[in-house]
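Below, in structure tokens: the form predicted on its own, a single chain.
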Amino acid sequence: MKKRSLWGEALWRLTENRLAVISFGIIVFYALIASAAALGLIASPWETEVGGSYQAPSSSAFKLWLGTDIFGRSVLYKVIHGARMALGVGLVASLISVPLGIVLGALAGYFGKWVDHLIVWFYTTLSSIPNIMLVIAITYVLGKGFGAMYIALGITSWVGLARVIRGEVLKHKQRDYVLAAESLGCSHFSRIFRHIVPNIVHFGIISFSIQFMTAIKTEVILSFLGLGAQGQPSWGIMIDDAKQELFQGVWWQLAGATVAMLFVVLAFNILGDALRDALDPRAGRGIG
């Protein structure tokens, strides 16, 4: 019998996990619905009143399967449409703030010195400022609107795994395939992005899930406080809208909201924790 590599024994482990697995598809089917949503093959347009103000649920029609909100616009449609939104920012939020992340780690952890001082000061700076007042601070700075919170989310999320990163390149700049790569005269670019860095890649991988998750969860409060999202769907906007509705027995938009984000976050969350068992180091799996 032919023996898995580390990765093939990793993904195997992984796709033994029913429930990740299930979470892994939840995922995809939310990506699917953004992108058929953002490309106008579904829920399209979204503001388009397609009802009575405040009509309930109802199955006669793919639009009015959550009713419709004040305007009489599609309640199913903004929830699609609020998944699109915090998707894309989950997406650009992870990709700034995991490269970031394993970047100003590695340098740290390899170079040590004033440059290892220098980004440890940082990121412990950060860390000491609640992440969400940091958030609102910065995107209030930058201003409202999803750029904002691409730049916000993504420069104050990496902090975690670059603590990650630096301990994982002490350990390994000393090791003998270091040692050896230094020998053959490779350069410390080298050495860190060729060698350290592909060994500790996992830990990335992992950081991305849960990053992922978390930019949902916070686009979804800036939104609801009115730093967001501005004249679009969000899930946030919803939900500070149903507060009103809820008084007068209107809860399908506060529903659709929120039933929305509870599977997609719960399924980042259940993925990101296979992930971290799949590819667990200590437990002799490390990805080498």
Given for the second form:
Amino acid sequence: MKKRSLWGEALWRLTENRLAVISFGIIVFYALIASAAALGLIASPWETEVGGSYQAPSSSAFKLWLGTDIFGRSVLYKVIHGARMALGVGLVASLISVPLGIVLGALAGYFGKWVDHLIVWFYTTLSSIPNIMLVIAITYVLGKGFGAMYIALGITSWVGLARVIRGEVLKHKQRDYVLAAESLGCSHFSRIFRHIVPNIVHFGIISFSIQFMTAIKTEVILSFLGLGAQGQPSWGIMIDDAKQELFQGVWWQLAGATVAMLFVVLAFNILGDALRDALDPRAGRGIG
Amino acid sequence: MWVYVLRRVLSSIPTLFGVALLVFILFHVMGGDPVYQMVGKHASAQQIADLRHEYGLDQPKTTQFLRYLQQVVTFDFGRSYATRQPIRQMILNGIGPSLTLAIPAFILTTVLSVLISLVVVYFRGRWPDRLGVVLCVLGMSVPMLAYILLGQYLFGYKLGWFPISGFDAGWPQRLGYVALPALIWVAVATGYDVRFYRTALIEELGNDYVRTARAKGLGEPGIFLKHVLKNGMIPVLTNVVIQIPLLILGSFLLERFFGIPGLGSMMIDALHGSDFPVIRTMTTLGAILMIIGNLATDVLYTVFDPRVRLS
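Switch over from the form predicted on its own to the form predicted together with the partner chain, please.
Following is the full complex, with the preceding chain placed first.
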């Protein structure tokens, strides 16, 4: 049998899982659509009227595939821009929280003593406030909108990862390769980030996919509560609009936003599980 | 064991202090002056000064923090800005409706998900298991808002089985109003719980004592009922206990949509009305309840698993 590197082995395990490959394809598809919308290549501009109010879906033109909203705007265009918003929030929030979780977890595990006490106390405190309430409170205090939402989601969701990384670093720091690095005169910084962290960074990758999905779900709820997107298209606002429309028989706005969200969250759920199986075969339970 | 329990109780004091500090910094330092958010743009200087005085915002930050700590300890959070009622009274009024929804929903979810996870684990790797996992992931991926809107439309409006929204304080009328939101709660939460319990039970099956039981010729149902069930109930119980205190808070979205006047609705009203004292209180209350839940879980662990006490 051919010998593979650890990462090669993980990649092979991942591609063996057909559902995971499909999920990855779905996420790439969403990312492409979102980027194209961000660059103005498709579905632009979304604010203009393309027909009458509440026009039912029709196959006559791409922009009418999902009908129109109360102002005659294309629902499909709004769904596409909603994807841009949701993926943006997911990306920024996990780009904040994953590095934060790795760095703080690694520092706590490596240095121990008061550094550990302080960081553990900090994340215990942070995780003692119910997540959704903390996110709501931070978004509210910072003045609503996307900036506030990025920060709120980013700084609240690193705790689970930090706990795992701390535990792993505790195990690794006494291993021979770290002691060898020490005897060669490597600094603390180099020992943590060049020697230990690359061995446990896969936990960050697993956590990334989970946090990306959580952020998308939370964005929808925050926007629905009026704390997120302000005057911009968002699946949450579309669903909020739909609560009156449904009783008038207008189902396409709700259906568009819900189905769009369902597929991307489903894909992240499946990919997250597959990543865990591939990268951390011994673990039975997720980190979140 | 009592020493451990006492130590654990004492160790939650720094956490509680940390929460108070965090909430205070969040609302009083990071957010700037909350009065401007509360009164809006068109308030007179006198109005602003009066409000600042009423909420003690004209005092130095340390005095404000001590006052807030005192509020947390005495559970007296002052008055709401929007309704002018004492916040403590508002909370006490909201607990009833919140629990009317939360308790039946929680019990139903727990019973259902334990039963489903037992069935699924018994057939692990075969089609009932695969079907169960697929349904869980699917159920977890549908946004809760979609469940609510579709449920309201289909069962409330089209079929007329349940009231679309509203609440009645009398018994047993109030149960009719919470029935549909409770069922939606069950639909949303069961997926998460089944997945968690399934993983915990399967992990239990991988233990050495299971192999020993198998080696001595015990049949699969025997292993399952006599050994795995007992040990596997520890994570289940933990997951249940940790959630109990938080039930008081109810559910933001469900209460909002179904017009149930519980604590979830109260928080959302406070957000819409920029009722800063209420938002701050609810955040603090949520943290206190969560600390209690964590504490109860840890204590429970020592009862069931003596090894914890030694470490």
